[in-house]
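Only one chain is included here, represented as C-alpha cells and corresponding to the form predicted on its own.
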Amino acid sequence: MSKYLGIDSSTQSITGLLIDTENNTIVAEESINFDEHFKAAYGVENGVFDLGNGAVHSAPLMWAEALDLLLQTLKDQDHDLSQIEAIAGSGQQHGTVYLNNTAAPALQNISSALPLKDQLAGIFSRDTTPIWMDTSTSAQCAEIEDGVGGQDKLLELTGNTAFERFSGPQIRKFHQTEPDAYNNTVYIGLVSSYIASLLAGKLVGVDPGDGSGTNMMDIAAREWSLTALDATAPDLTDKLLPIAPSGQAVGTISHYFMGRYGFAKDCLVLPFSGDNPCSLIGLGLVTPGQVALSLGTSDTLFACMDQPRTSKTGEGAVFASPDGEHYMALTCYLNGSLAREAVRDIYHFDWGSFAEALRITVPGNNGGLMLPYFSPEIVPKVSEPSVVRQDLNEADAKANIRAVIEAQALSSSIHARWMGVDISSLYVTGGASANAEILRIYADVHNCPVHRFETANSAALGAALCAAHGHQSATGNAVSWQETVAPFTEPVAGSTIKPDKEAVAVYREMIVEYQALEKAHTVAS
C-alpha cells in the first residue's frame, strides 16, 4: 500500500485530496461545500457567521459533521479506506476551538453507530469559532504587545507582531468578554487540531506550522513562549498541550473511523497544520530560494526560508514550515488581479489584447511608471485607493497596461527583501499565471526562471505529502523531503520561462525609481 490522504478544512468547505506515492498519481479530490449541505441547519453564509463589528466566526460541530460527509463520499466513490496508510490535514489559519471537559472521554469513547454531530455536541465550551476573518481584537493586540514589552520585542519572540486576525488575541478577548465559558475551558486548539483530534480520537496539539499563527509560541524554539502566554491570558498553560512536533504521528486512527469508514486499524495519524504552511509543501518549497507567487484576487508571495527572519516593518508574516526544518515567509498584496482587471476594463480589452499589449512594449516602459492601488494596500500600507502615473500618458492603454504588471513584479521584489532570500527560481499559480507575458516579466524583475504551477488544492496536496513523508520515516523508510515532493510538484511542461540579459539590467535600474515614487507617495498613508 502507498496510499495518503491530506485533509484540508477551509472557510467555505472541506476537501480530501487523496495520493498513491508508488504511481505518483492523484487518486481523489473531493469537496465538502459548507453552504451546499448545512446552511439550512448552522445558518452559515459562505461558511461564517457576521456577527458585526468585525465578528466572524464559524461552527466546529459542522466541521465535524463535514468530515464525516467527506469520507462517506470518497467511501461511496468506492475508494479502499483501508488502504489509507496515514493521514495529515491543514486547516484555516488562527481559529480557535474550546471544549471543555467532556471533550477528551467523549473522543475516547466514540461509537461508530452514529455520526460524529449526534456524539459531539456537548464537548464544547464555545458553540462557535472566531476565524481568520474576524478583525474585532484591535485593543487585545496592543494589550499583548504591551504585556512583552513592546512589538518588536513579541516581532522577535513570535515571529509576528500582533494582528487582529491572530489566535493570541482571540483568546484574550475571549477570557475578557466571558470569563465563566473562558474558566470552564480545558482545551484551546486550533481547526487543524481539532479536525486531527476527531481523527485520532483524543486531544491534540498545535503543530509548529499553525502554532507560529498565535503570537503565542516561540518562533525559534518551536514551543509555546510562556512571556507571550502570561501576556495573552491567565492560566493558559493549563489550557494548551504542547506543540506537537511536525512529522511526528500522534496516534493511530479512532476505532470510529475503522467501524464507520474501514480504515484500518494501523493508519497513522500526524499533526495537521496551517492551510498556508501545508501549501508550501504542496507547492515543494522544501528548499531555501524556492519562492511561489499566486496570482489571484490578492497576490501572495511566499518563500522557505532558512531561518525564521522577521519583518520590521509589517511587511510579511514568518510561520514554521511543516518540514521541521525551514520557515515560510508570506507577503499579501491586496490589488492583484483587483489591480489588473480594472486597467483591463478602462480600456476595454480582453485578456489576449491585453496580453498582446505585453508582447508589443518595450521592458521598462519607456521610463512609464504606475503605482496601481486601485484599492487599500496592505503592502505597501495604503489606506485609501490611490493610482499614481509618472511619465506615463493616462490615454495610452498598452503602456498602463506593461505599467501596472511592471509595478507589481517590482513592488514583489522590493517587499521580499526582508525575506532575506536568494530567489533562485519562482513558481507562479493562479489565474493570471496564464499569460506567459505577465511571467515574462517577473521573470526579469526577479532575475531568475519562473516556471507556471497548477494546482487547485496545494494545502490538501502539501498535507497529503506530509502524510507520506511522515510515515515513510515512522517505518523506516525516511526519504528526503525533495523525494517525497517531486513528482508532485512538477512544473506544468513547457512553461518555465529564463530571463533576458538585457531586459534584467532595464529593470535593475527601474527598480530604484520606482522604489523612490512608492516611498514618496505612501509614507504619509
Given for the second form:
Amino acid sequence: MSKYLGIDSSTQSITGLLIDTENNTIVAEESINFDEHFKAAYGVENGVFDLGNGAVHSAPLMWAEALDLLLQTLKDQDHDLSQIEAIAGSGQQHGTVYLNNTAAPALQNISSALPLKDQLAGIFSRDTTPIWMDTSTSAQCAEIEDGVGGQDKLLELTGNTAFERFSGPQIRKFHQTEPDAYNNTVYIGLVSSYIASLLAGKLVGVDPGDGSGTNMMDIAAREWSLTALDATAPDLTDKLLPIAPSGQAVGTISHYFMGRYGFAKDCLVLPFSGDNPCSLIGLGLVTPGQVALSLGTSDTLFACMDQPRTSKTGEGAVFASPDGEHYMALTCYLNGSLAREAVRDIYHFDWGSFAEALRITVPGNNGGLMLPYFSPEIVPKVSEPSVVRQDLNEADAKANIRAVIEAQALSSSIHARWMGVDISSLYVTGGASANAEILRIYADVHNCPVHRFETANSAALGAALCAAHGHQSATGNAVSWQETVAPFTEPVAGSTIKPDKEAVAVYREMIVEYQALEKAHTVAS
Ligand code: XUL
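Complement to the form predicted on its own: the form predicted together with D-xylulose:
Then the entire complex follows, led off by the chain already shown.
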C-alpha cells in the first residue's frame, strides 16, 4: 500500500501521477491530451473554444470523459488501482462549472456499466464554461469592486483586486447575460471541485486554494465572504457549498470507480485545489521564504508566505496554500522565453553561444541596461511592446544578451518585494533553468543560493503529496509537510550556485538604476 494518486485537470490535458511513499518513487505519470482524443467530438482547439471578444470556454463533459480515459489507461498499464489509499487533485484555476438539480442524484445513482459521459450529459445548466483565459469581464470586475466598497476593500478582503479571469466576475457575467440558465443552476463549482465531485459521487465544495482565485473568499478566514458574494450575483450562498477545508477528506471514492477500475472502498478523496497552489506543494515550498521561479514561455515566481500579503499595484495574485497554513504569492512575467528567444534570434545566436556570451561578459554589463518588453508585459504593466536601451549599444550582441537576463533577474527581485518574503533560496525550473550562466545571475541578484529543479508535472505531484499528507493525518500517522515533500522535491544533484560577493555588490547598485529606468517607462512598478 502507501500509494497515492494526484490528478491534474489542466487546460490542454489531464494528468495522473501515482506515487509510492514507502520507497519515495513516482510509479506512474500519464497524460491524456484533449485535442488528440476529443477534438472531433467536442471541437476544442488546444483544449478550449475561442468564442471571440475575449470569451474562452471549455467543455466540462469532456473533462469527465478524459478522467475515464486516464483511469482506463492506468488500469490497462497494469497499475493496481485497488492499492491507492487516497486521491487529491488540481485543476486549472478560476474556471467555473454550473450544474442543475439533476446533478446530485445523477452522481449518486451512477452505474459503473456505462461511461461518465453517457450518464452525466444532462447535469449541466451551462454546457460550456469559461476558463482562466477568458478576459471578457472587465465591466463585471469594476462593478464587483464598486459593490464591495472599492478596489482596496476587495483586496483587503479577498487578497486580490478583481481580475477578468477570476470566477466571481465570470459568475456575474453569466447571471447578467443568461439569467434563466443562472436560475436553473443549483451548484457552482470550479474545475477542481467538479472533478472531486465526480470522484466522490457527490457535490463537494471548493478548497481555500482555489477559493482564493474567485474574488469571493475571505482570504484570512478561508470562508466565503458574504460581502463579496452579495457584490457578485444573487443567491450565491445557495449555489456554493461551504469551503472544503484543506487536508480533510470530502469522502470516499464513488462506487462507480470501484466497479469500473477496481479502486478500494476506503480510498479517500481529498479536496482538489488549483494548479498553482498544488504546484507550490509539488515544488516543495512549505516553509515561508522559499521561492521558486519557473523560466518558461512566461516566467512565473512562486513564494510561500506566512501572511496573506497583497499587492495594491496588481503585481501578483495571492492564494491560500493547500498545506492549510501558509499562503502563496504568484507573479507572472509575460516576457520570459519570449524575450530570451527574441534576443537570441535578433543576433543569430544559439543557446550554446548565448550561454558563452553570458560567461564572458561582466556583471553589471558596464552600466548597459535594457527594458526587454518584446511583447506587452504583465509586471510591470506595459500595454504595447517596447524595448528600451540605456547606455547599451544595440549592435553589441553579447551586451544585449547579458542585458535581457539581468533585466529579468532584477525585475524578479523588484516585483517580489510586495510578497514581504526574505528570499532564502531560489528553486529554478523550466527550460531556461538548464543554463547555469542564467542561474548565476539570479544567485547574484537575489544574493541567495539557486538550485535547479527538474519537474514536468509539479501540480499533479503536489496533488499526490496532498493525498499522502491528508491520508496519513486521517489515519493517525501524521507526518510534517517538510517530511512529506522532501523526498520528492530534491534539487538536481550538483546544481546549486552560490552568490558571488563582488557581483552581489554590483547588482545592489544596479537595481536602483534599473528601477528608475522602469519607472520612467511603465505604468506600475
Ligand atoms: C493563475 C492562472 C493560470 C491557470 C492555468 O491565476 O490563471 O495559471 O491556473 O491553469
